[in-house]
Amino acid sequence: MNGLYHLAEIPTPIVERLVARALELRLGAPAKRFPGRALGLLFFNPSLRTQASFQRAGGKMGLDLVQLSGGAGGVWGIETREGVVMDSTNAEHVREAAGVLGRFVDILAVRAFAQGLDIDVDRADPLLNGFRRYAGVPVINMESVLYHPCQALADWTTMNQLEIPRKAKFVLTWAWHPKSLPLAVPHSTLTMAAQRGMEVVVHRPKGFDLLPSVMEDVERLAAASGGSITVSDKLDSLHGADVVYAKSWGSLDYYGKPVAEAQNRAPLRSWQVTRKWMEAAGPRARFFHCLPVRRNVVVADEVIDSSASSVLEQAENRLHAQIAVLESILESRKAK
């Protein structure tokens, strides 16, 4: 492997090997150690699980950690546009920022969310792709505008751990949230489930479809893996689900228009995963969420505290899956 931007860019047999290795690590297998190598972690946005799991992974592998953050007290504001006259707030161009960090570390992991102002700008993933282009070392996406592959790999690992069949039914359900949230997790969740060959359902209110280009990719992955993809706004689409994966995201129709988007979303507070929803799914259904989650907004206490909830397993598997990714990248570099 030479970095990780989007899980579906990796051939499925390699993903399966990463999942198998993650499960070995979960059962106590020691991580491979790479003393003298360095892992850079650059966060432009908040993090709990991603930050803690990558730090712990680096420690288990004997890696030196270089951890940086954006914003006040962190790295300089970074410009991504080419040929721009830099006479505004950004003090450093991604060409130099990425190039310098690439001289200091062997792998660079970056988190950079959407700006949420212009969909055409955001869909190019300018900051993450700028680091990929200019760092000169493998880059791991710790969540960008479009994708969160580390979460998706941990979710695949969790389903294998729970012995959820490859052809099981996977429902990604929209849930109400007081803010318009990014698209990265739902995009990666869908592509992961389609790549795994599952019967995938997107349960969302009308007007909350995901990016058409991503949905086209999901349809191709489902066709190649023997899975399927459908979209519905009906509660009965949860029936027979093995996984009910809750996530919130904003409406593309109101992208960059927060007041109008909030007004559009306001009547949808009943879109919450409750006991009634899980009963509609059926007795085998497991509840998934990437965390953090707003209790009694996105999901009721009675669901997230129940034996059907797998959120802590998902979170723990972030550590094991990320060690598997780091091992694969470092082994590849060692072989060169």
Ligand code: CP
Given for the second form:
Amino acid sequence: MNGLYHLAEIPTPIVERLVARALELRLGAPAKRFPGRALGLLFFNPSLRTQASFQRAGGKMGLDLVQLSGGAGGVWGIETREGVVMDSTNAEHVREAAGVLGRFVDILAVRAFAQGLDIDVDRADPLLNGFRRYAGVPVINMESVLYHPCQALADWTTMNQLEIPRKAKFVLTWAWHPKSLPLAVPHSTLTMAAQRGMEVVVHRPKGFDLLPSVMEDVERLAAASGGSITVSDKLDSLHGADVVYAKSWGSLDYYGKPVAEAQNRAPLRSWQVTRKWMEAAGPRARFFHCLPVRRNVVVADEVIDSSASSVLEQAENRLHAQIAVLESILESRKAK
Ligand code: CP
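Pass me the form predicted together with ligand CP as well; I've looked at the form predicted alone already.
After this comes the whole thing, all chains and molecules, with the earlier chain placed first.
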């Protein structure tokens, strides 16, 4: 592997090998060690699981860690546009920032969310793609505007761990949240489930469709894997689900207009995963969420605290899946 931006760019047999390796690690196999190699972790946005799991992975693998963050007291503001006169707030161009970090580390992992002002700017994933273009070393996406592949790989691992069949029913359900949340997790969750060959349902209110270009990818992946994808706003679409994966995201119809977006979302507060929703799904249904989650907003205590909840397994599998990715990248580089 030469980096990880979007899980769907990795051929399915390789994804399956990563998942199998993650499960070996989970069962206690030692991580391969690469002393003297370095992993850069650059966070422009907050994180608990991703930071902790990559730091722990680096320690288990004998890697030097170079940890940096954006914002006040962190790295300089980074410009991504080409050919601009840099007389505004950003002090450094991604060409130099990425090129410099690529001189210090063997792998660079970056988290960079959307600016949230203009979808046509954000959909190009400018920071992540700037680092990919100019770092000169493999880049791992730790959540960008469009994708969160490390979460998706951990979720696939969790489904295999729980022996959820490939053809099982996977429902991604929208839930209300006080803020307009990013699209990366729902995009990666859907592409992962489609690539795995599942019967995928998106349960969302009208007006909360995901990016059409991503949905086209999901349809292509589902067709190739023997899976399917449907979209519904009806609660009975949860019926027979093996996985109920909750996530909130903002409406593309109001992108960059937070006040109007919040007004549009306000009547949807009842969209919460409650016991009634899990009963509508049926007895096989497991509850998934990537975390962090707002209790009794996105999911009721009675669901997240129940034996149907897999959220801590998903979080633990972040560590194992990321070690599998780091091993694969470092092994490929050693072979050159
Ligand atoms: N799921 C996830 O990426 O968690 P963090 O944002 O805390 O890293």
